[in-house]
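Only one chain is shown below, in structure tokens, and it's the form predicted alone.
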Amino acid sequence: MEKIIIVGGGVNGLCAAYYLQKRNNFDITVIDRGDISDNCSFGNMGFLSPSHFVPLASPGVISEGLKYMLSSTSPFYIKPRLNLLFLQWALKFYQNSNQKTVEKNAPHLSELLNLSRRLMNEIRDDIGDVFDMEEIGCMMMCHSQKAFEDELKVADSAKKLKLAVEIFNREELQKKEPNVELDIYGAVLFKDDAHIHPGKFMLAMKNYLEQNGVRFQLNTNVSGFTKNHKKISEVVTDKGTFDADEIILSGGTWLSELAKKAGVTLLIEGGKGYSYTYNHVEKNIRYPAILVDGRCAVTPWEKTLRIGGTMEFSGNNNKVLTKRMEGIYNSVKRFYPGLKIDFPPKDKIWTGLRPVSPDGLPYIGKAGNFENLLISGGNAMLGISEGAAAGQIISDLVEKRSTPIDISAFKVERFN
């Protein structure tokens, strides 16, 4: 029976195990540096999300960077400082915020999306209906008629891929909305997302994998790799050594560190993302929404609510910095006045660190000169979105099988 180890328990490393452990023919151990429930899978804002076919590297990101850098509750901000991949990485992110680059890319992506949101049907009906998965859409909110008008045109993009999408003005958002106040000019609702408890998800994971045979080896850090020619033979860490056929690293942020022990260069800057999460809303929204002139997301699972959003780029780091939070409450205020919420206490509030790549795509795929090395992760904000299909894919690549899709857009060391 073949080894498999996969490093990193996040939502790529948990659903390759998902895909692997079916053929039964794989004796496969989960290695992660935490306990499975600090990662960034873990507090994100649950989104399944086909509508974001465009990449985070996109006109306008850059100069929205730049327009915000000053501001410490700003939603977007890459903090400048001497380290030669953080400055490789954002030269990368320059040149592709174009809209040629973009044209290019959206297809790509927006196949992984739909694959994905077909699986996770799948995997739901498979491992029970556990993670409060609903199939009711996503609202892009617009607070100024502007920020509506420019939704209209992606929506318009969004039709051109065979995404449904349905068109709201205020009074038709409001009848939507019934237990809340809106203060929102108009919104697009993308039909075919949908949105989960991606805590529960995660969790939900683990015992079903454990309960399949699955083994997790957690709290451990990798400290390198034993080569042998073109293979990998060991990965070794400071809970001891662990043999391999096949090595899949799916780490986060932490990816480009553990690529780089394998001799592998990879471009990945962690954007840090904020939430926090109301467990007793009396009269809460019934539509998960990104408030795109708000710069931040909501979802609801009945009487619980989660505030989130940001893109800070300022290292690996878990400091929470408190004016984050606050851009993001006063824009979920100002879109909804009516909801019933306080600040959030500062010691509650969750900080996650998203692993970007220069362009926005993942990196899915062989690596370096190893037969047997494997890499899935970088999905920037599209984990959750992503990773059923991330998952699929790297076990039809373990076992020598054509992928659903074509994915050569995400090539490992596409910017070597």
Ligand SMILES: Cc1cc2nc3c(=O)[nH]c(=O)nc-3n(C[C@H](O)[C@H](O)[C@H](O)COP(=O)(O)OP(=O)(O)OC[C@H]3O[C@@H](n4cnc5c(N)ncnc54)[C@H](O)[C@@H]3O)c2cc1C
Contents of the next structure:
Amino acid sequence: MEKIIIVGGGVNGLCAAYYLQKRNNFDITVIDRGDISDNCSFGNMGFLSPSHFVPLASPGVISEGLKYMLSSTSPFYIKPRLNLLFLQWALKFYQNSNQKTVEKNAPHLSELLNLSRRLMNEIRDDIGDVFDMEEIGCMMMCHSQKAFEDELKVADSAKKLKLAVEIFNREELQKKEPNVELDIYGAVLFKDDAHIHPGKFMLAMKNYLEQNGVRFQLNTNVSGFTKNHKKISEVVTDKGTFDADEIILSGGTWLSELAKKAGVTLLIEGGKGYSYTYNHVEKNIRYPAILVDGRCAVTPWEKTLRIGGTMEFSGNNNKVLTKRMEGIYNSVKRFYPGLKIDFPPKDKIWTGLRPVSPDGLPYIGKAGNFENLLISGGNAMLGISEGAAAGQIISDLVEKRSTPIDISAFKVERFN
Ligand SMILES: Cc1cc2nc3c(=O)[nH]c(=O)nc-3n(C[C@H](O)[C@H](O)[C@H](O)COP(=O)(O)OP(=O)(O)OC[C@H]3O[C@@H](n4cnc5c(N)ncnc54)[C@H](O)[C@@H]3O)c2cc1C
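Now show the form predicted together with this ligand, given that the preceding structure was the form predicted alone.
After this comes the whole thing, all chains and molecules, with the earlier chain placed first.
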């Protein structure tokens, strides 16, 4: 039986395992240095976002970033560092943040997001409706008229990509959210979007995979690879070596470190985000929303509410800067003055590192000159939205099938 090793049990690793086990008789092991109970795929906002077809690296982001960087509560921060890979990443990010590249990349991103959105429904039908998936769209809430007018332009582009949108003024919006007083100019509802509880999804996937023969080698750090001509024959860990016929690297923000051990150069920076989850909000909001000019997001699951956001490039660490959470909390209170929530205790604030590529597109495909090395990651703020499609594509590549969409834009070594 062909042996497959997947390094990294985030959404990318588990979705790849899901499609590989579903369609084949492979011997699959997922290796993770943690216990898969809290990586970036757990505490995020859980949006499935076909509406996010504009890549993160876009013309506005640099000027917005510079504008915000001087404030300690700012939603966007880049800490300058004298590190060669960081400097290369920053240069490529800057070079990709232009309209021409965005127009080239957006259709590819859109195809991937739409495919993944469809596949998430299939996964739910297969493993069970156990991760609080709701298909009511996502509100892009705007506090100012200017933000609303900009959002209407995004809505126009979305319509060209055949996405369904609905526009609301303040009064109409308040009727949609009867339980909580709003202070919002207007909003665009992207109706194809959905949301899930990402932690429940991860646990459900892991349980499903275990029950279907996938092995989990947890608390095990991958430190290298044994190469044999054009193949990698073994994955080296602190708990011994594992032989493999195919290797899939899905190490999230640490993907570039992992790939380097195989001699492959990948540019990824960790974009730190924060979230906090209120377990009981008596009068909760109904719609998940992105607070466009508040630069954060809110996700309700019945009486539970998660607030989150920020994009902080300050190296791969989990240090909590309370000021950033203050920025999120204050924005939420400004948009929803009727929401009764307290400022979160510092020790309960969750952080995660988004794996951000320099153009905001993921890396999906073969890597290096190896015949048996594949990579899946670098999804930035869209890993939950893209994971299912990335997993299916990885399975297609292992099985040497043609992929359902053109994946040339996601080529692993596109920056080399
Ligand atoms: C605040 C916030 C909100 C977000 N909201 C959304 C959202 O609403 N929708 C959306 O689509 N996306 C969202 N994201 C982004 C999404 O969470 C990420 O893109 C996604 O989780 C990345 O998944 P991954 O599988 O690549 O990495 P991870 O989930 O980080 O998993 C990588 C795994 O690799 C393991 N690993 C790494 N190196 C090694 C090694 N050497 N040996 C063994 N194991 C290793 C790690 O332990 C980890 O478990 C959000 C992110 C943040 C921070």
